[in-house]
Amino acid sequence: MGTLRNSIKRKVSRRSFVAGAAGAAVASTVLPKAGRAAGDLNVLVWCDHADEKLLAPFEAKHNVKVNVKTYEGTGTALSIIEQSAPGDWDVLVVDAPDTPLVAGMGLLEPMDEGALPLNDLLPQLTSAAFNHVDGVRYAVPEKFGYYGVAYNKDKVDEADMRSAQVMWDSKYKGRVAIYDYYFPAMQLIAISMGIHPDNISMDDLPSIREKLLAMKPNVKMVGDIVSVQNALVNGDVDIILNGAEFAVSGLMPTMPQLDWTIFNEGGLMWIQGLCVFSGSNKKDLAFDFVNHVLSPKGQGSLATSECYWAMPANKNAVLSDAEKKILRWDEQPAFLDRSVPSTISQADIDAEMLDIWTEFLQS
């Protein structure tokens, strides 16, 4: 497990920033405890699932105390179960692409399609390759979100928000602030260039680096999402690069100059995934979870969550018109079309990019 998990442990994940923005008071930690009682519920997932908006409901119906342990990234999540004992866990929040590990590890406990709400959820995400293994469900998708920019519109031409060209645009130089994230911002690049991310290549690296670079003199800052989201907010820049609703639709019920899109030239998607951990005890109640966060009222709380707010994966998700309009839901069957999924480089091409984004970092 060591060896997979310092791979996972490489990729610097969004929610490690999100949580530490906004989540810190709601993504409380409880551990498992030992002789727990029978009507708890072990759940180890991202800060947005620990709002009570999202909990209570479930605790209420079933008669139940769901322990929530937030953590960020894979490889946290995988360091947590190894010092673990067999049936700690019942519920897993992952980063849907890294599904295909977890479930190699004999960790997850396959799903059946039958008794999940699929047809209510979007297709580009249920069918997902890394949904399965070997034809076998292992997650379902819960939420989803972009890759894209961010900005403050009474600051910006919204028009070239739209296009990825914004990125070289010098109309913006040392107006912008980028996400510190190595890898939707090289395959944003990439998509900008016609290449799909799942077919970069070690030739396709040096033109990206040379795009990356390029990029630096609109750069004032690069950071994080509290860092970048305050200088959004205090306006030292007008841009978030690599940043889309989850670095702002939190804020803009109250700071309505901010706003986010993707590229017309497509759009590069996170998705998180829940699954049921296979050495649970209360199997059928780590699925009544899933399907409560799946339910049409579970995914308004959850695509709102005080943590953060994204994209819900049911298309029935119970949201209001202003949350829609702050979402742009009625934008997101186009979104959908001309987006794909961030996806896992094999390792040289990954080793490869860090090193790029290292340099650029430095230069």
The other form holds:
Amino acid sequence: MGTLRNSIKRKVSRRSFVAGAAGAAVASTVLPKAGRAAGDLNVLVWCDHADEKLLAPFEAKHNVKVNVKTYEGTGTALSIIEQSAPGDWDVLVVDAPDTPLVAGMGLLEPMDEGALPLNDLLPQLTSAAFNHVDGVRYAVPEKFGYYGVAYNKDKVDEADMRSAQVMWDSKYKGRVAIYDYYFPAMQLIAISMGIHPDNISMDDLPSIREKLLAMKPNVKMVGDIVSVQNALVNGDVDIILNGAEFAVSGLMPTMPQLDWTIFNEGGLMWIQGLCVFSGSNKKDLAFDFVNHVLSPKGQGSLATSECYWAMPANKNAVLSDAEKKILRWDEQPAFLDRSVPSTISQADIDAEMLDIWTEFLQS
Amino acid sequence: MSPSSAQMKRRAGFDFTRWAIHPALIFTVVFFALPLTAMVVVSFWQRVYGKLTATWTLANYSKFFAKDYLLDALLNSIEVTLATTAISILLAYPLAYILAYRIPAHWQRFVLILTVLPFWTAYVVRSYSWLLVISEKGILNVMLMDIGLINEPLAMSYSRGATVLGFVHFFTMLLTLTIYANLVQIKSSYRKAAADLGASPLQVFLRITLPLSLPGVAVGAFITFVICIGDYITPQILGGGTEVLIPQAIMLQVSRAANFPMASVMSITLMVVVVAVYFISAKHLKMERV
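The form predicted in complex with the partner chain is what I need now, so please give it after the form predicted on its own.
First the chain shown before, then all remaining chains and molecules of the complex.
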């Protein structure tokens, strides 16, 4: 944006015109489409932050417009940030385990823990190491969920869904879809084998590969979230592995035959965190937004977003009884006790896992 | 007109032509030649511990040709593409023939519009629509069960057959257009002369119409091959991911591992296949005939 403004001030030469046009093109692509007025708050977030019910109360209270740019994957977020000028963005939602990576690039503002409602948040989330770098907090967890199993209650034995052995149960031959994120899928297999996901080594990969390949007879399809949801809803499969509340909770109010759970052997968690950009010119407003999202009402809205449902980080989130039932709210203490976050692996293990995954798809 | 002014005009005309070429040339260099060069260079680099390193190596090529599950992606793509092209030609040729020779001229425009209707639908929407038709609770299974032809739903979705079905739906229309455009250019006097000389309708078709329409078939088949072998969406939605085609293997390397060297190797291999197919079919590719 700065490049564009400066180029307009100068005499418009062919070169400056081209530079300006390029800047405008980048700005129109990268920045949120809605207005970019000085008082606006620009947030780079996941799709669950775009709901009117979440944003409208904040906008009305502060008399500002929240411009939302949604993205998927930390890599995409970093490329968007790279194409932006400092100050273009105020708030970031990030896959919480990636916080040290983003903070290490100097992009995040340290957070004052005293100004955050940490006591209202689930301690299993707030205490996670990846929220801090060198003892300084850079992210606060806002929402989480699990990689587990989602299913059609009318077609499966619900007791089977509690065991990781369902992944190989011949009773469900050809009736299983797998959400295609290979990393947690293989971590779930590790959990079923009694290996802690953080301890997966190169030596463990041959046995994990063997177990993964052994799943293939049960697998009807492998796809992204929308594809596996479609397969479940259309009756092509009865089970989604590697998916849980984020795959079916939003559908359950109208399709009560769907449900989800995690395995007794252990659960694997995903956690999303809220951060404030160090280059933001509206840090106070940005921290107000963070607190708004973390408030009980904000958390209720975020948990039941139109994009996807998942667990709020705030213990006091405003949820109806029906919503709590869908999110298995009463079971969260037990779920959290036996779950671990899915964190980043070493690059060489990750590369080997992708090779094994490709072999599995091709088998 | 003095020689000097004519010379100036020629020069002015020459300058205009030169300027007119520049945008296309710049576009091609910036958006094709440079990225292609970058892709070739990166294919000889490596991704070590998550970082791209500019050390020259053939390791990515060795790995691609040594690992069955990677090479199978290319072979799967070739098989699916050949099946799609063959089936599409078999369906498109009769349709184009009827369109060109059996439909009255004043109806041909309307029927042509109907023929290109699938092009008006977005690729993703078209693929998901097929899922609604062939899934276990889909229209086709429900209909077959209602009329008593089957007792259990047929497993049609999420298979290679479903991918080919989605492709054929699109490419039959494309091939119909190229073959039709060729057929209507064949002078009717050729067929009339052959008939007058005692040729049966089958002989007229086999010895006059078919040979003369082959350029249209070749161009359509080539375009089908090129688009089909590089398509990611249709196999991703309809194929169910239980076997991987080369575009899906490329996307896995890019989106999940940011392994651009390996993705570049796969992309270059795909380009080599397309170029080889071009040279094989080059003598039949007469674009002026379609």
